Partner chain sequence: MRKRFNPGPALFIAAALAILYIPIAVMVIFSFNRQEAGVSWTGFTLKWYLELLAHPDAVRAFTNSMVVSGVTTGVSILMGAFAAIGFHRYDFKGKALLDSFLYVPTIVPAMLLGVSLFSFYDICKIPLSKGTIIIAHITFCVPITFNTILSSLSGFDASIEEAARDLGCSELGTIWRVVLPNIVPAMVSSGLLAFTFSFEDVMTSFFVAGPGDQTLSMYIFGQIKTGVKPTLNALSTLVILSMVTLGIVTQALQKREKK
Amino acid sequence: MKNQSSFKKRRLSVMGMTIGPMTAWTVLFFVFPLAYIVSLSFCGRDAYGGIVYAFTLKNYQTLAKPVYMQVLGKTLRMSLIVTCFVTLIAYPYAAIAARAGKRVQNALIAGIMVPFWTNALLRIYAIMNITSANGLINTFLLGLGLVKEPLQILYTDFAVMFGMVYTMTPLMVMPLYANLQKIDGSLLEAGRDLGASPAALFLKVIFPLSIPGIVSGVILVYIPSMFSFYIADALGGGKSIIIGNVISNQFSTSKNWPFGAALAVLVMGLSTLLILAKNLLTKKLDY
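Structure for this chain only, please, in the form predicted alone.
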């Protein structure tokens, strides 16, 4: 009994030493900032940009203005387009990597991850050089005689979405790769033995089993796309505005922290709904 009692005390002591710091870290760097942003969204702003700590719903009423709804709608559309293109690129890449030999598999994963480890701003500046008037794309098109003058690619919505697709693709590849790699090869062999064509095997076996990986990748791509204001700033040149730009400007240029907090709460609410929908879909797929 004494040994059991001392064991329980040591166990509780170890749990306290590990859970305590983790809890403090979570509260300090996650719970407290989130609570502050939410409470700040119900505050006012004085004429000099200072925060007035008095309850008001004015910030959320301002959100209903058409200009902000248009920006939000544009952001949701662009994020959806980016997610679709990322999925179309990432799925075959992940499928090839999942079924390739060990050396090829390692090379393919390294090929998608090494650029991802590079500083994001460096990658964006590289895209700016590629899409500029004297960049690689226009030089190639002019050299082939397909265009007579350089195309305006940089500082357009296309450039912004191109940059997002390039930046977000690894976030889709990895969950898809992990999911496709778990598919039992005996299922594919059984399908071939039963006379299933490659197309039927993909539609009836591979694709249904890979849906959880697709859903996880969609969440990892769609939500960050809404907040990638630095990509829109660099590649859009101030002409392509998404909700992330508006939030950033409220906290920096406009000095309207309460309204910026309300915008952030709105987007966080939408993100939470997407994650909850993903969890529900994943549970249904498990059954």
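Given the form predicted alone, corresponding form predicted in complex with its partner chain:
Coming up is the bare chain, nothing alongside it.
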């Protein structure tokens, strides 16, 4: 140890070389752009779509207009419905998987994850395929004589929500499965020995313990579904608009970036609130 300080310096420089690039990258291409878009939301816009760098709250005032509030309300509602359905499908699936034998467990998880590896777009396209006027569902219904002419399934709100449920269910199954699997089997046995019915066992033991899993699943589904403009575009055919579409339009066709930025900040704020609420809730449940 003849040269402690040079050793320290050397250590520091290696540390900078290893951690430095990723940190610098994240600051440059993530923090700066995000900060810029927040400040952009307080900027004005000239007649030609150019940005006027002067502080204004105009974008946030426009945002409060009924047209936009309606889209926002509809988005929040649709995302809520989607999240409910995803939970109703994912919960029993995860619960069954968590209590099955090891081999069945692996098969069930692989069964839900394999489609998840394929592009969400392709799964959306697959839905288009079967819901179109001459697709599988309509051919089937016509063949059975249940309907006289093809049902309009594609390009409706229903199709959009169906597509979201279809693509996002695996996102909910995973945290729920991880959570339900951890529940101690002896706890259930104790409950059973003390004479609890299966329903009581579920309501008093399993369900309360699985709330953290549900909450993380809800976050994983609710937030992306507000933004998934491509699902609304493809399955809604431009007729079903969610807030993600409005933001995307401001940056492409409408060329009103400051307003788009304000919308993005609003939805980002809502998402952050949701995540904070989740953290608060899980902390409370953790005692």
